[in-house]
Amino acid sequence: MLCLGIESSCDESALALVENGTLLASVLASQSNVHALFGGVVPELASREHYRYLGPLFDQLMERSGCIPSDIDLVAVARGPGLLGSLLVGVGFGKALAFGLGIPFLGLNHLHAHLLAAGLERDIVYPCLGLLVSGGHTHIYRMESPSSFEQLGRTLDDAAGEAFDKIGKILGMTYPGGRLLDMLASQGHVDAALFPRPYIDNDNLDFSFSGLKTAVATYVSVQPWQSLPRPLVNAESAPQWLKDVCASFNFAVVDTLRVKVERALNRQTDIHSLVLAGGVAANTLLRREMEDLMQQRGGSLLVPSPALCTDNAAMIAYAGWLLGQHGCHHDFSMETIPRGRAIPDDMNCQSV
């Protein structure tokens, strides 16, 4: 089975092909430095630039696989959660094109896209832990199979991937800032007591991030240095008070990331896989830690490769191939699903 996937969830447009359970190939175009101008993601310039993107990108695939339309068995496509405008934008494409050829469609949930995408590198044991930390999600899920998910416990307010970005703002640095504020953490000197773990004082498992970035936010803001430099584009150029500030921001949020997964981990005592995905899972701080957390437990960590943490289209074609495996499809009045809202469990499928 060829699987077409179409990712535009929010500020990626990418398509990629997945045959049995392997990449043939695939492609993205950026908008990140349209969005660098505004210090955030415009969703109505998201939507125009997929709308613009997504049919070039399609023949570009073709010819980069070597497939023709005819060959695609499937067409898979983000249905949420997102932006609304972005992700009707690849719905329809992917409507029309599976319309078009006469081949099954198929909506899928971004979200869990993400952490089936460590299945393209390395088998997936079930039943698992998955994390997902990414720009607007910070999500922990017990996973039975594909196609079923389990969500032990979700961001109330900032995810850990926006409160990244927005500390990178206040700090300066050009969007987005994630990447740039884990290279400076790695050079700074981590001062354990100077940020608080936000919401770990209970006895659940969702997380909220909205005061620590407010924590650090204050802590900038009364400080005697002159002037933040901006923009900060490299490490080069900032100074040690600024690195020590994102070391000690950077291992506040993962340390609160090990404490909720290690208390999910002795709940699910069946469980002894980890499965670390989304784009805050290229942070080379929060990957030790969870490597060190299983190998004390004795168990395993599968994390994909960087370039599927983040958003990508990849994800969206092998998620939709193991799916399509078991006849799973939508007609064409399924819906799209913002960001906000639950998406429903409406596949119409022969048997999961």
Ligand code: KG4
The other form holds:
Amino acid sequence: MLCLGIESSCDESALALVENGTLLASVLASQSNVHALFGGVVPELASREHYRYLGPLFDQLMERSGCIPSDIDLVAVARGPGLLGSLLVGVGFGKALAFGLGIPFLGLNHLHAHLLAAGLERDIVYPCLGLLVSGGHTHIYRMESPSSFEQLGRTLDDAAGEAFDKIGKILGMTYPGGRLLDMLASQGHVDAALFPRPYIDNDNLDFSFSGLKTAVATYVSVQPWQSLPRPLVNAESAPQWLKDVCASFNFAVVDTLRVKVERALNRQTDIHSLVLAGGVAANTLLRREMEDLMQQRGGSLLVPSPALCTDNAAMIAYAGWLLGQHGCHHDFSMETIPRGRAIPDDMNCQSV
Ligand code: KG4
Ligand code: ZN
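Instead of the form predicted on its own shown above, give the structure for the form predicted in complex with this ligand, please.
Zooming out: every chain and molecule, the one shown earlier first.
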């Protein structure tokens, strides 16, 4: 089965083809340059860019893969959560293609697809724990099967990636700052007492990163700003004190995630494997800490390679292929679900 995946939930327009569990080709147009000017994603601009990109990307995908449209057996598209206008462009494109080609159509939960992407590189053993850390979400799931996810915890305010990006902005980095902040952190010294590990003195699995952001902003406001290059675009121009701030902030976020994941694993005693996904899964310290944690517990960690961690269409095509084999599909009345609304369990499926 050849599945076309379409991703347009935020600021990456992407298409990919997965055939029998293998990625054939993947194309992506990032809009980060467009939004960098504004310090964050501008929804109206994002939808317009998706509209501009998807057609040419489809032609590019066909050329690159050597496939023709009539080879496609299933169209899978991220239906949410995300920016409504952006999602509508991808979903509309997907429905039109499926209708024109006379093939099934399937709308997917973007967050579940992030976690399932690990299966493109290594087999996921169910049940397992899933930690999704992206620009918009920080969720912990119990994953029972490719179609059954139980949410155990979530962020109450800022997502982990959002915290990275907001601190990056305060420190003069262009949006999104997560990757550069990670790089600077690896050259700094951690002071574990400098910033609080937020919202861990409780017994739940939720997160709250907005207080940490305030703590860093307050600390930074009394530092020698005059020596800070703006915009800060690489590690070479950053003073050591700033690298140390990045290292301590990075540690506070990662350690908070570790505490909650460990708590979840202590409760889900039949689980021995952790899947880490989303853009922040590319973080060097997070990958190392989660690897150590799972090793100490005699379990295993699955993290997709960095290109599969950030938004991409390979994850949508793969999840589509996985579910499509069981006949999962939607009819063309399927709704697009923006951020903040629960995604209904309304796939037409045989048991997965
Ligand atoms: O999953 P993703 O591409 O998009 C969303 O669905 O949100 O995640 C993007 C987020 C951004 O906040 C970005 O700063 C963050 O992932 N990110 C990182 C790193 N690479 C990307 N955060 C920390 N360390 C990194 N190495
Ligand atoms: Zn995402």
